[in-house]
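One chain is shown next in C-alpha cells, namely the form predicted alone.
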Amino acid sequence: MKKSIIYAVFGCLIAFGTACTQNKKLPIYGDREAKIIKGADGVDRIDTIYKTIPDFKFLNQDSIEITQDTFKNKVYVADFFFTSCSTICPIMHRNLKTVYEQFKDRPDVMFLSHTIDFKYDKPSVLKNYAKKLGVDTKKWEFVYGEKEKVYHLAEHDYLVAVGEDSTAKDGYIHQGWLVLIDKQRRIRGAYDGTKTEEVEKLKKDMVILLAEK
C-alpha cells in the first residue's frame, strides 16, 4: 500500500470514527467480507467477518519471546517507533504515556509499542528506552523483530506507513498514530500521537471501547 493511500485513508478514518463516536459505539475499520454461517437451528445467516490484526511473535524488553496472545482479551494501543528518534517519537511516547497512567490499573488494557530500528533497537536498547520513560513493561510492551515481518504488520494491518530513508534526519519515516486496537484484534480507531487533541479522544474512544459488550 503506498504512503500516500494509507495518509488518505487515515484521514478519512478518523473523521468517520469522530460522527460514530457520538452513537458510544466505535466503528471497525478494515476489509470485511460477508460469510454464511449455519446456526445451531440449522438455519444459514449472513455474519460479517472483519480484518484483524494477525499472529506475530516478536522479541519484547527482556529477551523474551511474545506473541499475540499477551494481548488475549485485551484492549491495546499500538505504534510504530524507534528509540533514537529525535522528530516525532518523544511527542508521540510523552503523549501515549498520559494515556497509559490513565488507564494503567485496567487489567484488560496493555500498549505495544514496535521498533522499526531493526539495526540498533535491540531488545536490551529497548528496555533502557522503556526504563528513561518511566512505564511498567508489563503493561506497555517493546518488541523488536525482523524488518520484513515488521514492515509488513505495520504498513498492511496496522495500517502505518514506515520505512527507511537515507534522506531523512535519523534514517527512518514512520507515521505517528496510535493505533486502538479492540479485543478482538480489530481496529477501532487510529489517532496523531504528535497532537494534544487526537490523544484526548482516543482517551475518551477507550473508554466507550471498553464499555462494549
Second form
Amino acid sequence: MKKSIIYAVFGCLIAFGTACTQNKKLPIYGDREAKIIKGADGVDRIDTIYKTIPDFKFLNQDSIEITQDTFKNKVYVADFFFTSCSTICPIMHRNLKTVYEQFKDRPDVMFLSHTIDFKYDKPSVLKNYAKKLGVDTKKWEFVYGEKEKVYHLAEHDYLVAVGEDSTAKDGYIHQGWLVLIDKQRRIRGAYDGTKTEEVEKLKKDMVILLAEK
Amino acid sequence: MKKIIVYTIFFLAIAIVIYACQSASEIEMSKYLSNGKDIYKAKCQNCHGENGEGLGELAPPLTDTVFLKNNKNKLACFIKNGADGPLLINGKTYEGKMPSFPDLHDIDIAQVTVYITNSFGNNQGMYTYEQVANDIKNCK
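How about the form predicted together with the partner chain, since we already have the form predicted alone?
The next block holds the full complex; its first chain is the one shown before.
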C-alpha cells in the first residue's frame, strides 16, 4: 500500500515536471472581443477576436511600396523614429541592430521602422540612414508615409505615442517601444528600446514566439 | 649638526609642498574625469556608445587618438556648436551632422573633453575651462 502511494506521488511529480517544461507562451495584447460563430456542425461557439495591425501601405528606403503582405507569415519588430533624432533613436537602433544581427538569417523574421518626420525623411534619406547604420538587406524596412497614416497607426495600433513638438530639441517626441508582432498580426510584446536588458528580453521572447505553433 | 637638521627640514618641507601640489592636480583631474563621465553618459553616449565605439557610419568612434590630438582646439567648438562633416576618423570619412550642445558651460565642455581624451584608449591629460573659453573664441 505504502509503495503504491510513493509510486503515485512520484508519478504526479513527473506529470508536474513535464507540464512545467511545456512551451511558455507570450501574452496577446490589445482589446479583444468575443464573437459567436456557427460551427460546421451547426453548434454556436464563442470565438475570441484579438486586436490586429490593420492593412497599411508605405514607401520603403528603395521607394518601393510595401504593405502588410510584405510581412505576411513573419514575426516582426516595429518601431517609430526619425533620422535627425539625437536623443533616444541612436540608442534604440544600436540595440535593435543587435537583434537584427541575431535573427537576420531567419527567413520568418523582419524589422519595420517608421519615420515620424514626414517633412524631411523621404526614402532617399532613409536609404542613406540604413546604409550608414549598416543595414543593406530586405529584412529591415525603413518606411515613409503621410503624417496622418503613420501617426494614427502608431497611436491606435502599435500603441506608441508620437507627435510633433516645437519645444522638443529635434522637433518631434516619441516613445522608444520596440513592438513585437506575431504571424497573425497581433501584438505580443513591447520593449523599451533604450534599455539593453529589455532588448535582451525581446531576443528571448522572439525565440519563444518563433517556436510557437 | 644643527645645520644638517635645518637643511633636512627645509628639503622635507619642499618635498611635501611638491607632493601636495601633485595630488591637488590629480584630485582636480579625477574630478574632471568623474563629472565628465556623467556628462558623457547624458549627452554623448547615445550616439558615440558606451565605449566610444560610435554607431555604424552615423556617428564616428572617439578612439582615434591622432584625430583628437590634432583637433584638440576644435573639440570644444564641435561640442558647443555641432559639427557638419566631412571628418576623417580612423581612415574613414564621416559625413553626418553632429547636434550642437549650446547649454553646456565651459566647465562642462572641459570635463567631458577630459573624459573623452583620457578614455577609450586615449591618454591626453588635462584640459581646463580657461582653455575651453579660449578655443570657443576662435570657433569658425
